[in-house]
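We begin with a single chain expressed as structure tokens, specifically the form predicted alone.
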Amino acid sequence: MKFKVASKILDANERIARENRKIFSDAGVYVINLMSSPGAGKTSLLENTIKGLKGGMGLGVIEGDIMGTDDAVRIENLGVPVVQINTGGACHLDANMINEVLGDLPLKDIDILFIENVGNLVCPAEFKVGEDIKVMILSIAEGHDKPLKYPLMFQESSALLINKVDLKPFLDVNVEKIRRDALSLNPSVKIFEVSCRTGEGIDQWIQWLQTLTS
């Protein structure tokens, strides 16, 4: 009974989420939902990459949490449309989530849409949201055992960004045994080492995402 009630509402969530897709499509609208574990540095990699893209390209952002708007303020501050989701409680944003906000985002002035998940190893990446990719960051603060325990999310996503790299001197992680790790569960993901406190890396990330939608 439980794997019925499961399934059905995945199937459910598969369908709203081709029904996001085609909105986005249809505006013409790339669409990265980005996961990662609370504290990796999501809305910080945002800020970053919003400061190197500003100018380029249009930019707007889901933010997705299970309550605050601390996050969707930062990002507003950089002067992008931007839409707060507050869960409640749910562990992810699902397509229907997504699909109640979306007369809330210019989405023809849009060329570009991040969807920052709710913080979780897990959940998200069950969850098709419309996204084009999933990208997912993961801190070395977290340690290297993270692909191997939390396999789902590294094989969903497109690009891993490695964070705080800068503290690579203070903690005992190996960041090759990530690379690795990962690469051995999903070997097509492109891998950045990133520090969004130095700016280490965000070049890289950033012309990356610029050949996306060239």
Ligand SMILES: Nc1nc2c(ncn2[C@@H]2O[C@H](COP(=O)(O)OP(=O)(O)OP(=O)(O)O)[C@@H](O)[C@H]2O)c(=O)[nH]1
Second form
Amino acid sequence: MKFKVASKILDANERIARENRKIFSDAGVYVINLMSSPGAGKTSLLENTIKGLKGGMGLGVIEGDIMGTDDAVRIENLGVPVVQINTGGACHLDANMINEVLGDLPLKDIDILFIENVGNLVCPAEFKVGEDIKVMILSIAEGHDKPLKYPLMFQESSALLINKVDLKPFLDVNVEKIRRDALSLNPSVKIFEVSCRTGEGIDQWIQWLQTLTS
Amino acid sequence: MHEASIVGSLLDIAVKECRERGFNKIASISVRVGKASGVMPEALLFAFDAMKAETIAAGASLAIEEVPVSGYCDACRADFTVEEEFILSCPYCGGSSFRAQSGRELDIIELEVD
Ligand SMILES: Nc1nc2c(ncn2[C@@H]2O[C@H](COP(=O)(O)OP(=O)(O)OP(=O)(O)O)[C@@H](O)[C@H]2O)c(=O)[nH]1
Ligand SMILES: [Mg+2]
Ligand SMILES: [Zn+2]
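In place of the form predicted alone, the structure of the form predicted together with this ligand is requested.
What follows is the entire complex, opening with the chain shown before.
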């Protein structure tokens, strides 16, 4: 016997994402889902952001990695509440993983919660976790062809940080092409050129963050 | 890459729908997969065959209907379908103000049960 069902396969995830979102907004927490390929500089950006804000805002971090606690230790060393999620192989965080750790964060004291997703330029863009916005990083060492090769994340992100611009002298990368292609995929994306090594561009990023929550 | 978690959700939904109707065995599951959903049909089939064992879908087949990526152009008002996985511009007028209409689907549409 056959019967019709009309069910989105990711419905369960979307439902839990909406629950998370409600919990966050009730607690007054603005949530940023931070995505990039492995090593583009997510944790470095968080370190720079924490230092740049100098306690002017309550921050919290959820670290998502396949295994290990290195990134959470880096954040903890800066005195910011952090929870490590190990996905045990999964290539992205999903809404349920976030839901399970909500009790481990002092949400009442947090203005902006960063969720550092698993390093991966593809899959994290497919799964809502309860964020207000998605932000992505592309480091220039990855090459200027990335927006058109991995379009979804560029389309889904409200902001794109082009990181490691201190490496420009050593690379043949065309940063203008990254900008152009990202804007063609997503005309409203806000673009920042930054270096987490020299601190270049971090001020503009932090100013933008402050406008999000003010 | 995350076909395993997709198949996990797919099996959860199918098993629940089947049981709710009083059946205990799934013979086939039909799904619609958009070409821009990020899910590869071959990888989905592979994960399905690996994960269905020890569920009431152990003997089930998976039928995948691929949905092309389509859009509507605000500038020239054309409805269009593209071969690619993403729309970069309207294929008729080259405009960049368009609305995606299909391509992100990831839906279960039919179950066959015994
Ligand atoms: N030269 C240079 N190196 C950087 C910059 N930002 C980060 N790095 C280096 O890049 C490497 C990876 O940085 P992380 O911040 O750990 O990257 P990540 O995205 O958090 O990596 P995963 O969590 O493993 O995906 C580290 O060795 C950083 O020191 C930058 O702006 N310039
Ligand atoms: Mg990291
Ligand atoms: Zn057109």
